[in-house]
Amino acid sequence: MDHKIRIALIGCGNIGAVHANAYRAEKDRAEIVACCDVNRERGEAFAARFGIPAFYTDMEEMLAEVRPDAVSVCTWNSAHAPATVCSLRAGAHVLCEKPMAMNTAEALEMERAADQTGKLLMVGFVRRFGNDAAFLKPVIEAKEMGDLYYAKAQYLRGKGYPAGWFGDLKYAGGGPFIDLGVHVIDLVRYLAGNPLPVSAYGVTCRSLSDQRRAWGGGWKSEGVGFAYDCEDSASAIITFENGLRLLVETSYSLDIPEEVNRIELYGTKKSAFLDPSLSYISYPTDNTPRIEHPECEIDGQVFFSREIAHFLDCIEHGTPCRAPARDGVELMRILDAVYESAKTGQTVKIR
């Protein structure tokens, strides 16, 4: 492009900060034009914080006059479809923060619409970004572990509800499944090959309603008039098509002593396994000895600088998109698929 990628921000929230900080460190590449937030005041703070120029309250007065190149939609979950067809038809670049959508109706919406327009449409899977992704995807690919058969995730807080509307099911869908179990669902499947989900089996808990809402995260999400009407905690076996089964174990509210976020992966000659201070691959087959990795430690900003650079990549070079709208789609697949066996008790076939 002859000119820096002119970037408009969907949501003032917490996540549009993360984003924000990502955009400027791209400074020589982008420029945060325009920035928009329902809420006036957390809008007008946001863009005096970041130095926005514009703020506005309606997203389609927005992209009307500003006309941005891209758009980072970073609102609550039942905006992301409206907020992303709404930019992709005004002609922008979208970069989507999980999950996709609500469901897969509107996930498959946002893809005909990037689909019909041309345009490029990014999903928000920051864990892809990782020095544990980058370091186990090419030993997986290379076939060193064998074929993956089995593997666990596990993203467990027992007081991990961040309040305000991630508990209300009018604006976040679902609760900690669809909120961090999109995280470890997703990093398994990319990891393994993105193979297409084929059934799953699902419960879901709701025996300690929001009385554990203090988090230790260092934020909470607005507190003031949302329900808390979702899932506590919910457990998932899901198959892919390879054969690999993933067990995948969430939840905001659980008796445990500290935060749990671990990744299993079991393959015919060797395993490995992620947590959030270490990533690790062990060879009880050969017996090599265990090899650590220190440096693949969680580091949130980093990955969402990364994540954001290979955005601006895709646009100013048609870079390969790493986190394709499709592989949206499929994990909302995953997502209507346990929420609906938890309701009825059966194994929800696919496909």
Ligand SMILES: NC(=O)c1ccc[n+]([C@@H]2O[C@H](COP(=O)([O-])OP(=O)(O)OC[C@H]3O[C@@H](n4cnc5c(N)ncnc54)[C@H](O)[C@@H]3O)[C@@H](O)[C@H]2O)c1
Given for the second form:
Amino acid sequence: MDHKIRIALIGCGNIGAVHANAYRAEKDRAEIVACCDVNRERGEAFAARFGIPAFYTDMEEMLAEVRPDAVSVCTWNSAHAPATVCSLRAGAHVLCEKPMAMNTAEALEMERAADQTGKLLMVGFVRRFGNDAAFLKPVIEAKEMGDLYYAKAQYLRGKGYPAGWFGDLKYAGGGPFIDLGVHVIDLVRYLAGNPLPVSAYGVTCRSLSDQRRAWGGGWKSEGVGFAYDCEDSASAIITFENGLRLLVETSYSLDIPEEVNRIELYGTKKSAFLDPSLSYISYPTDNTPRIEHPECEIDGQVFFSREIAHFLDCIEHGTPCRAPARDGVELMRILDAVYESAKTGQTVKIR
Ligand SMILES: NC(=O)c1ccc[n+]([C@@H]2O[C@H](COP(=O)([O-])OP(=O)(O)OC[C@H]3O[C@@H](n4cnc5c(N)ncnc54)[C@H](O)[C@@H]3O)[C@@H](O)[C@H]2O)c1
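Requested next: the structure of the form predicted in complex with the named molecule (the form predicted alone having been shown above).
Next comes the full complex, and the chain you just saw is listed first.
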């Protein structure tokens, strides 16, 4: 490219700020030229904070006037599809936050828009950018763990949900399963070589909704006047075409002393535990647990910096995208199947 990649941000909230920081760190090749939020006060304060020259409350107006090369979609979930589709149609590449959409139908529409415009659509599967994933993926690909046959993933919060729209089905599309489940299900799928899901059985609980609490732990979304009508917790068993079975548990408000964010991967030769990042790989042949992996700290801003750097590499150098729309669609198929199964009490066939 003969000029810096011109970026626009849609959604000036918590994660918008994390994206903005990551773009600022790439100032030699990218510049944020505009941002947009339906909340004027919030968006103007955001533009001032990050020195962004133009602010809009209407995304279509922004896209038409600014013509950005690329857009980060950082809105609440129900705006992901409209913001992504109109950005792609305006000629921009898009990095869309997770979950990709409210459901599979929206995700397919987004993927179609990317195919038709020839623009990149990347999904914000940020845990694909951890150094634990970088270490484990080739280990698994080289079959050092044998065949992965079973995995367990837990992402459990006990102190409530992050307030605002996160609990409102109209804006979030679901509760902890769509919000937290996405991270751990995607990481398992990515490490396992992105196998296609074939079926899911799920249960959801809404037993504590009268005791709902906004999360005291940190992440807090903006907004009052939203409903709380999502599940409090959800669990599922997902099967994949390569024989891998995954047991997932998620919650906003299980009565637990502290957050759990844990993945266990069981292979026919070795097993790996991420708690939340890679903490241990078993070496069953010599019976001595050994830890042979680099430091694998969870550091949010580092993940996002790598994710944004990769998005820019894809645009600038045509680097194959590590988190393409196709994987977002498969994740949405899983989420839809789990929520449908929780309603019907039946296992749902995905393919
Ligand atoms: N990758 C991660 O680890 C991670 C972490 C947190 C949140 N997220 C995702 O990021 C997204 C945003 O979450 P958040 O915590 O920043 O929420 P937030 O409430 O802090 O910010 C969302 C912003 O989007 C704005 N918005 C909504 N609709 C809009 C529209 N049509 N046009 C312009 N602006 C609009 C809202 O006014 C709000 O300011 C969600 O999809 C969430 O799932 C990802």
